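What follows is one chain in structure tokens, specifically the form predicted on its own.
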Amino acid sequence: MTKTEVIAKGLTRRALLASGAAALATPMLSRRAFAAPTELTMLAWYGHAEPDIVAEFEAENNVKFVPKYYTGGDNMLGLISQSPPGTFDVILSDAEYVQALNAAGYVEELDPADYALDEYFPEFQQFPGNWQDGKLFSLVTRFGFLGVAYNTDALTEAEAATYNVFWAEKLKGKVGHFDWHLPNLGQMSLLNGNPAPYDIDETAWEAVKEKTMSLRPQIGGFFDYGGTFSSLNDGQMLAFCGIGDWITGVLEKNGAKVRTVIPEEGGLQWSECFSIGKGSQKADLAKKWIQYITSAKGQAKSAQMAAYPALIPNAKGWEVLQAENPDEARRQGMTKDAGNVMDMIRAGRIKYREWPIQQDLETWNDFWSEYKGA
């Protein structure tokens, strides 16, 4: 062997030596980036596990999120009751359907000290439906009022500013139904001016029913999540009932002339909850993506969801996101300035969305039906 053959096979040894040698002393953290990535499932109302949203995570944890959209708590119901325990790791509910997934053992009990309360506003830190005999069961992570959706061409902020515009004889066949019956049925609860409008005896819920048969002649149509977007953003409805800024405000900073207003007779507060799933294998996981959620920094994220913008109850979270994105928190009232969102719930301007206290819930999922039908 030549000495220059010596030499190679010297160095090719050492750089194998070298190279194993290596490959052992890389920390764990950096070998698990080229493992493939944990699946985390999801089920939601969409946007809530598209990359705007979850993207760093996903990075920052090696995880890649499963999500199952659904539109209307009935449908998630539904949803859940057919699969097997464990099926969903992370599940976001709205808030009067947590109580349910609770009864019927779908979701996990949580440990308070494990999420950043103390940072939430005092408002919703013990919020309805998130607690039950002093448990915790999902955390609320973001909410939004509703109230009257009006083309800014068609109507002014005075003329929407009651729930009464509905029934213009300019609207006449140009008003829509988000078709669920809780926040129609809620606003119409609210015209007639019910203080607790899902808290209503029988002689009120007749009376919500008759006005709301008046406005039947005026409905252009009952429209799902992506035809209330169509209808609204091309003009073909003017004015929409059981909606809000969810909606309107993804249209507006697209340009199109629709925006939100709370009427004098009150608006309804819809709100979005966590929960880890019953049964999953992955709960840790999915313990550390609500605690991201919630953070300060997660939240400002979600407040700026693409699919739908919201408004967040960390207090830490506006800060972030008046620093990042001004304008947006201006739009959405998440400000120090008065008259903002907190100021509006604290004078009673604004009412949980909830399930019927005095009549079930099919009592009035029956009436919608019939509504629709007339």
The other form holds:
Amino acid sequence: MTKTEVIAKGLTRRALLASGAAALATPMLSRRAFAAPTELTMLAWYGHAEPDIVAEFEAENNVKFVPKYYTGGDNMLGLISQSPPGTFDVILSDAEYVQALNAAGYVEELDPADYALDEYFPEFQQFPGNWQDGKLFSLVTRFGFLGVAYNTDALTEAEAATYNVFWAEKLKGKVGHFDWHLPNLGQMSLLNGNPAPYDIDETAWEAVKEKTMSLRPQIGGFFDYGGTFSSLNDGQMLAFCGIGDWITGVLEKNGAKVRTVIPEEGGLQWSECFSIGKGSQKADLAKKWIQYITSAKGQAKSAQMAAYPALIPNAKGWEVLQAENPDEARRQGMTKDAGNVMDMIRAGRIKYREWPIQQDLETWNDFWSEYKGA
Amino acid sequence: MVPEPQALTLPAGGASLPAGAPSAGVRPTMRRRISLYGMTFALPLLIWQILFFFFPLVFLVALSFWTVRNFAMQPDFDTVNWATMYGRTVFWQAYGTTLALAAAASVLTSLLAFPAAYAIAFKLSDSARRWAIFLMVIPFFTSYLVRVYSWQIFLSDNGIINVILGWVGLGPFPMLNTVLATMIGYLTLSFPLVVLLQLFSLAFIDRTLIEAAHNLRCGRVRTVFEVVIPSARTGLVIAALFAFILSFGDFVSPIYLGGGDPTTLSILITDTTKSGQQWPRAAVIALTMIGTLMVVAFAAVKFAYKGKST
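Moving from the form predicted on its own, what structure would you give for the form predicted in complex with its partner chain?
Next comes the full complex, this chain leading.
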């Protein structure tokens, strides 16, 4: 049979009509594939809208995240205050800034029933700052501890198990500061034995200042995010104040000989929370994102974020992480073993990083500038 | 094949007045009427200055009187930012540090650049001179930030310099996160520009003056100090001024090579904005920097043209 005969015999009128209908229906059947993705703006720290975290959600919901990354909580508040309402659909905020977001009316109220709060560890279900007057405004999504970051070639874990190691003679000029007053001064406050490191009276504040000033000769530099990474990675700094596994974890996974230990005086906890921006035109989609990232699957992904790893408050997320990446679950202490990170919190070894309560933020910041200039 | 860089041939016998130029003491009649042709050339500069210098400066001045409430800036007229910043010891410490570092960078860069510029101007052939100028321009092809980061590889305790020193049993010497490293960064920033500015100044020295000095049995070194440098004074001072300006406002070297220690004014600006969104106070620091640079620039220009008719 020749080709012409096949076409003449095989392509009947019925077949032609069926093919044509199918061709015409294709765009309708796969409309979602052809539709332009909905853009969802996210104000966050770097890493939260990168493909390792958002790609799956974007594909499932035909969404494209448009991130605006900030470099600090104050920077975040400044960006929101200088933008019209509705500019940011999803806002990630450090816990200490959540109350400021609430107070300024920058975020929408959330319905607790929309989220898998019952999967969270009890300590995180009524997380401070997330709630105000019984209303939920943000949801904690990840957290981490700040302790003594150290070079494992230079110090043993036992040596690094106290903040006093920063004064060690062999670390002269080799101690670095992450250049932000809040974690550094909080650690000095812990070292001074203040049970609530940010709620201290004037006498205790003077003592913290004095203790901090005594550390100044040991300091090799004050570093931003990138500088902290490089100075730890190349061994230029052998110990670091004011950071934790969110930096050393990334370096450690890439082979650097650095670790963070929570010292005997205790550690600080940073926490990141998601909110829906006030006036968002895509609040439903924003809600869907928060549901996703706080679900067990999203939480396991968040714990392994390429930009910086973190602990997660969702107990079922721990189980997913243990199944997906047991080594990372073990490394971060998110296992059922004794001494895991929840045990540390329950033992009272961890305090929230927060704004100073008895002094204003400016007082702490001004002292930090004086300390740097000393 | 790499093409040979073109042009930039410098006069061998120094600058001379073109034929028909008015002789000294005779002033040509100036046209007072502003022509459309003249405005075509002058207006872009004027518009540029108004848009990108005058307006931002006015805004910066206004901003310095604003206040911050709940992390949001409020238009206001309050001198609290000026009083706060000028009342702080750390501000004056940073000011003194920045001034000293910039002055040192300016002197050091000028001293190191001069032999290079002198050699390029007087010792090299035309072809070699073109290549030398080309090589001085090449650093501008890459980001300053990248160049500064690459210095970290050389200067760190385990870096290239200390490894080489280790081969001969020396070191390691701490270099990164020191004032030395900051100074190296400043040199990286301004050295090529200073060489070029010095070079153009040296190239236009009247060579007959140098020949006359030699004929009068003036030694080479003395000729440099008594003929070359005074003749090229304007360009040398302007080059040093550029080194000062660039170093005074630089943020990258003090933070990435100096480790943020000691605090300079540029670092203090970021510190001020980082906590509490205190942009108005940062504006006070910025205006102080601009004021200082203007005073230094006017003084330098006055010195550069001292005794010269303009």
